[in-house]
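Take a look at this one chain, the form predicted alone, written out in structure tokens.
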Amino acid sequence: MKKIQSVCNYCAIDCNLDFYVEDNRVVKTVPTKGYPVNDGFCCIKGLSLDKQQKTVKPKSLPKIRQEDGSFREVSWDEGFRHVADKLKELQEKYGTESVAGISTGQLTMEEFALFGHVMRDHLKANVDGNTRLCMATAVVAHKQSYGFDAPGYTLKDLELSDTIIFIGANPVVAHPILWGRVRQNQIPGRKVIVLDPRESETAMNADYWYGLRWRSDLLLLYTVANLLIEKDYLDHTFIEEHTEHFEEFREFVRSYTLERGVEGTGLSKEQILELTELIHNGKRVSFWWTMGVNQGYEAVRTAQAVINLALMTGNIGKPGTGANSITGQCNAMGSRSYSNTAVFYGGGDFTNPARRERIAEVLGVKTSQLAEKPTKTYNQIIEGINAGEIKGLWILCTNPRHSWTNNETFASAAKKLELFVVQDIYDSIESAEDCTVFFPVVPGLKKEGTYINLERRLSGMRPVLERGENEISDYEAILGVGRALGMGEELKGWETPKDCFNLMRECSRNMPCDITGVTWEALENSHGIQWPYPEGREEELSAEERRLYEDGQFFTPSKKAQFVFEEVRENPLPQTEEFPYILNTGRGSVGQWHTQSRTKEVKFVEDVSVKRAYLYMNTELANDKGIKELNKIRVYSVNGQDAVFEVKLTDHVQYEELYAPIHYIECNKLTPSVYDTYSKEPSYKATPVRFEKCQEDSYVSY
């Protein structure tokens, strides 16, 4: 029996696991002892990775849809040629931007990079990722406030903070290993505070829960900032030496009075004052946010309002502090820095001549062969398909028919495509129903590459199992299409994931995310390595858990962090008489993951998961409307769609709020086509709805 260390490719914690393999079969999975992230622990999803060892059956081959609607199985070479020929044909007929791609935060760094090279550099097409659905807001907030997409914390800070504030985050369910670090915190008097409209599982385990009104978080944060200023609860030295635009911010928040905060958030005067005092009294205050902030119509400014609180109180760059974004997917950080979509490999603007020259030099191509601008965003791609402008789409390891906001718009788009390539380990996902080509690829147990977790830590994914006949990886599938496109010399140096890793190392040189000191071999059986880790400074940066900004230096031209702010916007989708309730969305259970395409195959997760779409309703509201546990209701959304849910009764959601887990396709049938102005991340969290109780022959309307 042999032991192989690799990385869990579910959430952004990136736990490392030891797989014990015998006769090409995983017989035992054990969380890696001593690994800084999870140290011998992991959640049920990681422990179930061995269930994917039979996902791709031997002799799996591509399938091409025929005119009669049936599929014909073909060789990989024929599949590559078919896709390449069709991509070129569509571009010749409809223009360069008539084809597009959508990737995911679950691919390896090398797969992102290669896909970006083939699609963005060679074809000059648009490619966005489903990281747009979760982390685009944090990316833009970091870039505008810090000068680079560089979250500064390490997970150790959760154990060192005496005041831990979660804003729109539910780590008990979404990031249980992260929550484990909170539980390990032994600081006397340590306080956990939750800001969330719903009394989530994390709120139930917190010392303080502030159940503010949905989408009033920005108003609350500005109100608290104003109170901190009025009471002079500030770190004046840090503000003066390490920030810019504080005086403008001070003047801006004057209008966000306590009375305005009470009226807009639904919290009491005493609650807001208490929260302000808790922040002031903390010696090491850390602010943590995730999708409850990111997925909103003014999300970037909300994230920056969190950052502003940390800056003005000096809670950044020190142990146990920070304004810290919790990432969703296992390699969202790799996607953000190395996918060649919104920025060049390793960061940098597409229009920067010096950066273009450097990337061209590393890749061995002319600057004219590089992408010339950031990609069109996810929503623009879907809208472009429905408008008839985009005719070909290639998606990898994602399921937008289920996960895209207002997902019937994707259903319509899929039917309009002349080429729709779905590359996945499952042909049973909803997005595959209308594909014209299906590429079956192997799961992570049979792949190699690199992942970067939420605290900037690189982990090595290494093959646990040998592949069967015809089984190939995402990397090899992309490479096959690239060769069929005739890229030739453009693919020199891209032959293997290790080759690609070395290209990305060089692309990162002298950038904030410099990884030139990391080698492919150093990630094997390792404790991971956080960036930045530039060549020549390995000994200096040998600590396993490192944070940024300890020297007060940021990545802006002035080296100072920026206070960024903007007036609270009017809700574009307010409650009305027709739609008097608010639909909130989020995780359902620890075992379920996104659209359940992966966790459905885990029997002990599937056995305890609800089979039909359900939502939570306040007990008092249910009593008022004559609704009992497990009754069915039809929910009508302001977006024009409706869906049926079973009702679970609870006192943990507000009277006018309904809460639906994202794991069922009905959930995002109801979410709207509304996006943050700056990040273009969808506003999943607060959709006006109404509902009817389902009866045998009629509906009762409320």
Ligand SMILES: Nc1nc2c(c(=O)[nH]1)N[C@H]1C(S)=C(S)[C@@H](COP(=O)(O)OP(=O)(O)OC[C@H]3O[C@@H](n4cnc5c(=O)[nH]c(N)nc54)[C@H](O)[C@@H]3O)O[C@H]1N2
Given for the second form:
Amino acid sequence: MKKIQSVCNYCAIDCNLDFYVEDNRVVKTVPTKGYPVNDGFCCIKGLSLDKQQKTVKPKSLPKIRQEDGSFREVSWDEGFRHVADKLKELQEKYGTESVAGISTGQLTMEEFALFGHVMRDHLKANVDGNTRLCMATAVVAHKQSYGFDAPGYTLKDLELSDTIIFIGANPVVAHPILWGRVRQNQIPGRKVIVLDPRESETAMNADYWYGLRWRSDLLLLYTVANLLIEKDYLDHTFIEEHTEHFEEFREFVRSYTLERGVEGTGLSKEQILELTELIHNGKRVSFWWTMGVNQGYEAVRTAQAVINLALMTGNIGKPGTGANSITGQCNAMGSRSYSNTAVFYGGGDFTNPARRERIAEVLGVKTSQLAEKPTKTYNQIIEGINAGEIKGLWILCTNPRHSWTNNETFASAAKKLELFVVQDIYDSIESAEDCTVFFPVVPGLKKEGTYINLERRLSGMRPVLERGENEISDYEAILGVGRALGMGEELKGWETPKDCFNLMRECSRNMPCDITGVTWEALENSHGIQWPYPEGREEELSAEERRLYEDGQFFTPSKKAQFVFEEVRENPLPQTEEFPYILNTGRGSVGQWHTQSRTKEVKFVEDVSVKRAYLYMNTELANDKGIKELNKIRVYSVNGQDAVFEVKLTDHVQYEELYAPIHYIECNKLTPSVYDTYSKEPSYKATPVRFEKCQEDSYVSY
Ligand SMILES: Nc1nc2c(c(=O)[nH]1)N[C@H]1C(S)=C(S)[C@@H](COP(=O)(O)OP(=O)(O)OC[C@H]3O[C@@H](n4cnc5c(=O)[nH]c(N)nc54)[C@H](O)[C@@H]3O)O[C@H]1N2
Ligand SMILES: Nc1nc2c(c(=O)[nH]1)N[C@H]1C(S)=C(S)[C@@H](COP(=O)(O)OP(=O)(O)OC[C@H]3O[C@@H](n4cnc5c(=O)[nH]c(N)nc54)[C@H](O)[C@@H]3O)O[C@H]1N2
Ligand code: SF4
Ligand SMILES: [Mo]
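Coords for the form predicted in complex with the ligand, given the form predicted alone:
Once more the chain from above appears, this time first in line as the rest of the complex follows.
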């Protein structure tokens, strides 16, 4: 029996696991003891990683759609040639930007770096990632406030904080190992506080729950900031030495009075004052935010309002503090720093000549061979396809037919494409229904590469199982197309994931995410390594848990953090008489992952999962409308679509709120095409809707 340590490629915790293998089968999975992140624990998804392979057909070959609609299986070489020829043909016929790609936060760092090199550098096509649906807001907020996309915390901070404030985050369901770290916190009297319109599973386990109105976080955070200022609950030294624009901020929040806060958030005066006191009384206050903040129409400013609270109270860069964005997907952090979507490899600007030269030098190409401008964003790509401007799309490791907001717009786009390549471990996903080419690739257990978790920790994915005939990885599939495109010399140094890792390492030199001290070998059977880890400073940086900003130095030109703020906006999609209820969406259970392609294969998850789309409704509302548990309702959205859901009754959502788990395709049929102004992240969490009870033949309208 062999033991192989590798990483779980579901959520951003990146638990490490020891896989025991016999006859090329996993016989036992044990969470790695001593690994600083998950030390001997993990969740049901990590434990069942080997269960996701029943329907991944070994020996699969690519498939190309024929004129009669059927598929023909072809060799990999033919598949690569077909895709490369078609990409070139479309570009010749319709222009360079007529082809696009959608990448992901779930592949290895090397895979999406290579995808960027082929698509962005060589083809000059647009490539965005599904991270746009997830972390784009935090990225923009960090860059503007800190000068670089650098979340500063380490998971240990959860054990060292006496006041832990979760804002729009539900780690009990979404990040169970992170919640485990909260439970390990032994500080007497430590308080857990949750801001969420819904009494989420985390709220139920917290000491304080503030059930504010949806989309009123920014107003609440400015009101609290104003109170902190009025009461002089500030860290003047920190503000003076390490921040800029505080005086303007002080003036700005003056109009965010307690009365205004009460009126707009639905919280009482006492609750807002209590929250302010809790922040003041904490010695080590930490703020943690996730999708309840990131997925809104004024999300970047909301994230920055969280950052402002930490800055003004000096709760940053010290043990147990921070304005901490929790990442979602296993390698969203890798995609953010090392892909080629919004930023250059290792960070920096497409337009900065010095940075262009440096990257070109590392990659051994001319600067003209690098992407020239930031990519079109996800929504622009889908709109471009629907407008007939984009004719070719290559997606990998993401299932947008299900997960994209207002997802019927993706369905119509898919039908318009002349080339639609879907690269996934399953050909059964919804997005593959209209594809013209399907590339079947192996899952994480058969791959190698690097992952970066939410606290900037790199860990090594190493092959647990051997591959069979024709089985190839994402890396090889992308490389195959690159070669078929005739990239030749441009692919020198990209031959294997390890080669690519070395290129990325070099690209990071002297950047905030410098990993020049990390080697491919050092990540094997390791405890992971947090960035920054520059060459020559290995000894000094040997601590297993490290945070940024301990010296009060940020990455802006002045080295000071910025107070960034803007007036609260009018809700672009308010409740109306026609659409009086609000559809909130998010994770449903620990066992279910997004579009369920992987987790529905896990028997002990599937056995306890609801099979049809469902939503939670407040018991009182249900009583008022004559609706009982498991009745079906048809929900009509302000986006013009409707869908049927089963009702589950609960007291944990507000009277006017419905909560639908995202694991069913019906959920995003109803979400709108509304985005944050700066990050272009969809506003997934508050859609005005109305509903009717479904009866045998007739509907009763509410
Ligand atoms: N089991 C499981 N775990 C996962 C995932 C999964 O699919 N399944 N996905 C992973 C990924 S990629 C991500 S990004 C994370 C997401 O992790 P989370 O963001 O923690 O999960 P969500 O359920 O999307 O949303 C969190 C909370 O935001 C609340 N919310 C909605 N509107 C508002 C609002 O206006 N204000 C506030 N303050 N809160 C609001 C919702 O009620 C919800 O409880 O989970 C990761 N972990
Ligand atoms: N309404 C609403 N919608 C949301 C959200 C929300 O909170 N509310 N959350 C959004 C967020 S935060 C996210 S991150 C997105 C997630 O949305 P998606 O990325 O679309 O969801 P997944 O189901 O994770 O899709 C991953 C795909 O990759 C495949 N896969 C797994 N491993 C591999 C591999 O090694 N190689 C390849 N090529 N494929 C592989 C899986 O089979 C699956 O089809 O959903 C977003 N959608
Ligand atoms: S899904 Fe997240 S918490 Fe669960 S085992 Fe994987 S990395 Fe750990
Ligand atoms: Mo996500």
